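Here you get one chain, nothing else, as structure tokens; it is the form predicted on its own.
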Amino acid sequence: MTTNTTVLDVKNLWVSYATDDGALNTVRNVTMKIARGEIYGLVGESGSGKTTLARALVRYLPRNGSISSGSISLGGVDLLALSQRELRKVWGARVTMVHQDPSKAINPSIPVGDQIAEMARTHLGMSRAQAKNKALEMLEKVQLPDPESVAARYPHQLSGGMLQRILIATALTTNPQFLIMDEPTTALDVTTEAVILDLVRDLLREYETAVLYITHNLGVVARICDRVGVMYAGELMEEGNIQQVFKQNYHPYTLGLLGCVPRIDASKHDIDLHTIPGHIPRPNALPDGCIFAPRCAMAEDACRKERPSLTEISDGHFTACRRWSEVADNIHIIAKDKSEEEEIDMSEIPLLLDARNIEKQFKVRRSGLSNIFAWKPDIVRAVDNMSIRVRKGATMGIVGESGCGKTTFARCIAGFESATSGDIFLNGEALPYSIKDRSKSTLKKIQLVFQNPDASLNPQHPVGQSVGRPLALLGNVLQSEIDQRVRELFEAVNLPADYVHRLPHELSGGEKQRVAIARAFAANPELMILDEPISSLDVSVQASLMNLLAELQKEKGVSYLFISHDLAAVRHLSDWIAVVYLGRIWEIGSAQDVFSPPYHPYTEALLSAIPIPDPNIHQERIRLQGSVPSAVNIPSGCRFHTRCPRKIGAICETESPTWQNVNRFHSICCHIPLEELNKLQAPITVEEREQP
């Protein structure tokens, strides 16, 4: 619960960096307050200045960074008046931080319990025995099982979700006044993220810490934050409580960000996602007038001449738009409605890919003495009897937590991994397991786009050369025609033709992913495997790429195998969805059917964990405890029973469930009868909460 006690008070803050070309003002004229027990969300695209602002608030800037003007007060103490020695007493004691990547914030050579205890000894003056007890207490606070065992482990022995809990425990050890959380759940599965967010919300209520929560995930902000600031190119565009900013926004940039988020009640057949054209301007090339005007659909001449200041429109609701009263009337810019377009019966379309009973096993040697005395190596059943069919021009989405076998299955289809058993048919033709045994014509038909575009682009070659390489190797295109074809591909993915001469480091993350998509399309594939292609990108770039993929699919008739843990993105792009857990499919059907009850209990938990960017939406709270079991020691019976919130008894532990058909296109593998599941389960979202 928030109080009226202001912990952080920032006024007219300017942050600049010294460069060879002079000072760059990367944060300009920011004013904000965060009260005790309040979670303040800070959102905006990459490059908006969110992390720079956070570091400036606690005077933790790099050497060439400085606060050029303004004031920062923490609990009534002027931070700008403190010496470096005095600041070191503030860092860790009164101010702490939780980073995006826990592996970079935790010492890999020290047991995690000792690292938490060190905080207690350094900042609370505890003895070793007291600090050890404090560490165990904090591990229990973040709900880690068997705290003594966890405390003795090294970081590499813990999962990503457990490491993030360790960071949170460390940050709260000193009961700080102010906590900065910088994208703390971005790298986590949707189920782990949901558990961590619940934990964060409950702990911060208990500790009444003032929190700055930095993220680009608007759903997360709607779920846990009290107020939100929308930042763009170093300035605050809008600020208010969650209801004000999400339900009555007064700035086109806020409206645009919300429009970029895929909806779970609509697909690519219903809407085109709104996109924000252009890029954030660099600090040394800011436009005259409103800095958002070059990308704003509502901008007029006066906007380009006059720079608006942050103005209070209603109680606690601020905006930096001169046309704020008209923003709500421009809601149509969010998405293009395609609901009147003729529906296609996807079941009547011929099959392209038919993968039957695919298995992939790995042999792993045990470490230490157990390896010497072991009769045989352990077997990892990464993919265990998975069957999927993809129709021509359609998208099959594959969802599930990390470690469930999604990527391994896709690599078996592509031939990067040789399946242990099963059959793979493309256009009715059986494919060899290994890519080296496949013909050149088959290699052309299956292409991949990875999560990290740098993995498919040579950093020393112009990106046009990377796109042209498949044409030279697989496309039977004359050398004289390759350049023209590459330029056509760049135009197809909405990149300027002159980008062909740029090196990868000269492009943004979204632009590099567009190049990777152009490279995949160069060979005119029939099937594209998309492995988490948008998960590391801003919401605005994600929306642009999803629209691009939908458009290219419609134009070229290509099929997609789309792998992601972002269920909202899967819902938008997919015609069919398969839910995978521990190497097997547990539910499969049309996208609309899978998002409607009855669900498999695992699907139900995944859907309940989706962070929806609407503070009025209430979701059923179903949380999975623990991690996915090892694929070496798969649980007996239903392999989901160890985590299933709807387990019905011994039958789940001893007998494998059979498939039940919900309808012609929707099947669930579960012991619980469909009628009972339907009674137990609610739709993904239910009625709005009552407003105060």
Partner chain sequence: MQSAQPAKPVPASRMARAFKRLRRYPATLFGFAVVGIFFLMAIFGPMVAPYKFSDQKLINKLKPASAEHLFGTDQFGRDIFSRILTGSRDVFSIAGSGTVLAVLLGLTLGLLSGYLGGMADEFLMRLMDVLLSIPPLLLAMIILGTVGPSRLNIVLVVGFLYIPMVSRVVRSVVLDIKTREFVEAAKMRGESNFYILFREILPNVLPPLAVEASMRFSYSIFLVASLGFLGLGVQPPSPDWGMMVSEGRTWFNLAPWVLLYPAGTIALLVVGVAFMSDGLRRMLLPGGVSN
The other form holds:
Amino acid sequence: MTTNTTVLDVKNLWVSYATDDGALNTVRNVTMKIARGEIYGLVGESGSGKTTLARALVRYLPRNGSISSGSISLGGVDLLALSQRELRKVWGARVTMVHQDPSKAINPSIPVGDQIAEMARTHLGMSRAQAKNKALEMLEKVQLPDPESVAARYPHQLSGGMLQRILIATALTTNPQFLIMDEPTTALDVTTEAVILDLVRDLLREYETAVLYITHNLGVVARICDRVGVMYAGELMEEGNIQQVFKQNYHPYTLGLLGCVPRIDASKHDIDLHTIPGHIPRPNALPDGCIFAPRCAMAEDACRKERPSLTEISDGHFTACRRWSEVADNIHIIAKDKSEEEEIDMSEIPLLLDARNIEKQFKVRRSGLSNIFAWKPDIVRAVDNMSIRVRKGATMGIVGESGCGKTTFARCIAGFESATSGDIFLNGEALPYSIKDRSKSTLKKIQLVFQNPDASLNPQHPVGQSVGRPLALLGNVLQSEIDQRVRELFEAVNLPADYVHRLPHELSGGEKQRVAIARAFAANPELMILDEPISSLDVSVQASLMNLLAELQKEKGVSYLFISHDLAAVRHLSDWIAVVYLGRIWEIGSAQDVFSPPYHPYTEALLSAIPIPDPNIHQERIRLQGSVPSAVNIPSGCRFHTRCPRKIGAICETESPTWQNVNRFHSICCHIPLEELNKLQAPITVEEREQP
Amino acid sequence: MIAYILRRLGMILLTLLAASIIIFSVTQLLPGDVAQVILGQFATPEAVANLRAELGLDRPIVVQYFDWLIRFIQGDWGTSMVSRMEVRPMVMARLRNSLMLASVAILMYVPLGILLGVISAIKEDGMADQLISGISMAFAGLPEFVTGLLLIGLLAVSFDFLPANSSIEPDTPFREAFQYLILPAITVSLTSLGYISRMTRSSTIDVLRSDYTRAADMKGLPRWQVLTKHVLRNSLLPTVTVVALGIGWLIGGLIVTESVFGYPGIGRLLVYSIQRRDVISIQAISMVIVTIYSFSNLIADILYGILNPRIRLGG
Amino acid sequence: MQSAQPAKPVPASRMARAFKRLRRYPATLFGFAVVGIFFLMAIFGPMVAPYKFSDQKLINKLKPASAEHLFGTDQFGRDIFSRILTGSRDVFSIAGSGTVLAVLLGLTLGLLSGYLGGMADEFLMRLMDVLLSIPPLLLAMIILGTVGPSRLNIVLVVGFLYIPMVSRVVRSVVLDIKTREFVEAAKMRGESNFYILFREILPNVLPPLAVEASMRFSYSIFLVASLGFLGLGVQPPSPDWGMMVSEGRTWFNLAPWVLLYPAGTIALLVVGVAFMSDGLRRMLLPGGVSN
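Got the form predicted on its own; any chance of the form predicted in complex with its partner chain too?
Full assembly next; the chain just shown is listed first.
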């Protein structure tokens, strides 16, 4: 399928921004080619310059940005020589873009069909009627049901997955030579992401477009790209085809990134995740030698003296590392096997938290003009009878997609939301629903780490004060000792002690999250609720935080209730896992059991959707159609039946399934008998086609 | 949509009711007795008492309020304590003049303000933007009596270009009144112009920075089409509300401007009535102004609802 | 995505950077300078004025600017420059106290309304809606027209009129802040409402409040001057700027300076405050919070 016609040819591209601190060269000396029908994955962490590069390629930079040197040729046309007017004829016709957040990238006040049609009218010279038909044809191409009605709708009436299909349809309308996709699935749920990725892969095969696919997710790259460029601090570190980069990499940064990603076949007991210490350097404070040297485990003196350039090592495989030949020998830097830990009989460990039959309902008055006379408010059953037990010193992971009620459940346990009904026992003692009714000694026992590090620290308080306050309030610590204890806590979360005087805006996202963890530990809690604590962070930062959490748990014997949509992260940190869909648990058990068959069909779909950063892993292709029903109108019978790929018949629509026990700790709530599930389902990973 | 309008209407009627209580009670604070004021200092106590009874001033204040409110709604706005004339025709004639002036002003400053705001936004932080923002902020800050008098000095007195005094007969037809409206209208406009252009600028900048504007650019649509179809359609939406909120400002401007130019509008009548302590007129004028202000906000809300698909179609 | 981003700059440079950015906006510097000069004038003006504001010399009436009378004299032969100097104190003290009053009350109501929520919030906000349904100048005129325009009354009216605007700004910030996770973290460790309101929320309200206050100050000067012009300002013989303009109208053809100097002074001050407030917004709310 990949032909050798080069569509995009970039040579020695430099991009700089004029700022108050002078010119910042955010992209330096990038050379790349993308051929017809090829999907080129550009990976990098935030600050790597990948989005700047993408915008420079189409000459659509912010006002203070400019291309300082280099050349860009698109299908033989020198883009840098074009006038603004000529450039607009290229945009949309020969190059198009799919943006990250579909809910923001579509004009909210124009019906979506018109927004596709205007592409056809502008570039294909179609009449109004022809363009309308073209739009319908494109909507059909991206497999949207009932294109006529979708075309007439406004963005706010459509789901994120549907909007992303519309953006893809728009981008392909003119059959462009070159398509840029900027994190197109990052804002979507994992099952929706999987469906969209399948669609993208199939469509691009058909259209033979050259694609630049920008992402931070190595798993997504492994799933759909042909070639990969790894970007770091504005430069390409390594480039090659998927097999070369994932299986034989020649750069320690790539190796490190791969080691940061938690694996679904190993947990915190088996391995520590790799971490990359330090920060990406600012473009105006680059080290003299290799820009990665200060963070590189393999760096030697020569690395710090001279900056290596991107060199071709073997056919199409480039690296910017002097010691590329030794990278493979250093594989141990990412695989830190832990000595086999003793198997513990889990039933012997006493219970810490026992939450039974928790329900939480919200009354919602419908918005919108047509609903003003609907006096009776709708009832949203956010959490509908969930029971969970957390054992001392263990981690219970709750996994589910956005809107499934996992966060509401956690907030009920924490007492921010008062549960509608149910019982919460901590150490066998019943807890009041609301935080206001809980005693100080109870408050001290449950602490929470929030998702968004920017909002979790008061921007006006020095971070040391934020950590010291719970000590003074809950820790019975003398005022004179607080400073000392704060410094100890900072040390425990690997932050320099002199950070105590800094304000949150002077810290990076990962550092803020460390402060938030230190603050939670300051109260010396028994149960820590971790609500998506790492999901807004880069992979390397995620890895170091997960290691930190695992380490602190071992040291302090605290229990975690870990809420996340990221199955790999949940697998890594958790001893127990509960899978949640529409306010209810469908499968619960030890981490290992939940991740091996038999699974609940929903778990199976989730697992098959995880992007795994290994091109040779074969995953069962189980996809969920449609979107999650609203928690106001919960489907009858088994509430998963509307999307279940293994639905067996009318019983699923009419009767609620009951729990079946796989073993003492592993249960599944499904109508399909366990033997049947066992027969139908295979382990999700496996089948390496070739050994590296 | 109809339900939405009805609900907004209900809210506005409640607000108006509360505003009428404020207006009525504030004007009742007036020291001295209305009857005394009407009859003058030398009236006999009996005559005052008789008039009080006649005017119903001896009844409890709450009764007086409801009596006043019901009469007002029925169109019986009372008799001026100064001129001894029916208040309603007098207020209505002046109101017509004020509306004339306001319309001319709105036709000047709304399109111009939007235009300047959009230009400013497109040239964000450039010379044109700094110039427009600076000048419009300066004008927005200048009280109307300052700009009005400067304009008179500049255009009317120095160049004898337009009439400096606009004290026309209250019932002058629009065609003849027009030349007298120009200077006052410019005066009122200058203040509101800055307000409209600043708000338009900020909403347009927000939209220009949005992902969907970038997406529209990347579609290769001509720049003017990106601006008209994608940017302005969204960025001018809040301007509808901004214009309506600015009406409150405009009313204040009218009161001052009409005094500067001697223009026979409702604002000048208000100043005059306050100077003469003509409570009956003050109450009627205040109620008229508040009603107009509230309804212009209602109209803006409805327009906004019609233009915004999120509200029109519900979420 | 967060965090593998470059290390943040050191704290000390924060203010320096703010000022560096400011230099690109000469209007802001102008605003700060003007307000500073007028502030000094309000304090020392009456002491250094060459004449007493009420000294009349009828033979000297309606004289143009000269070395003796910097801005000329008015219809009673009073020195206009001295009158403006002396009048600045009233403008600053009345508009200033009115603003402070509005900010204090608006802050209190906004904090309560935003933090308590529920019925209290609903009630307070509807009350504010009612006040906002009457154009400010109209309300000021009918109140001052009935109770009489003493200094105290004007201050009270200005303060009263701007409570709704201030409290709305404060409330919206409180509503935003109180759902932030750091407030939940404070609840999680059992902090009192008092602590949460004053130690966690209030510090975050202050920057937008400062910007709002400076804007209110500019509107207050505007309002006080307009009231003066309409005869509802500080009463004679005190030299009220608005009233000086109003009186000067009679002599406009003969002696335009009687009107132009006070009008120009008002213009300069109001524009200066507006520019200063715009600059404060740039410095304190770099993210850009619009009203």
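Here the rigid core means the biggest group of C-alpha atoms that line up within 1.5 Å when the two forms are laid on top of each other. Numbering follows the first chain given and starts at 1. No experiment lies behind these values; they were computed from the predicted model shown.
If you fit the rigid core between the two forms, you'll see the Cα of Asn12 move by less than 2 angstroms. For Asp146, the Cα coordinates differ by 2 angstroms or more between the two forms after the core has been superposed. For Asp270, a C-alpha deviation below 2 angstroms is recorded between the two forms after rigid-core alignment.
On rigid-core superposition between the two forms, the C-alpha of Ser159 is found to move 2.4 angstrom.
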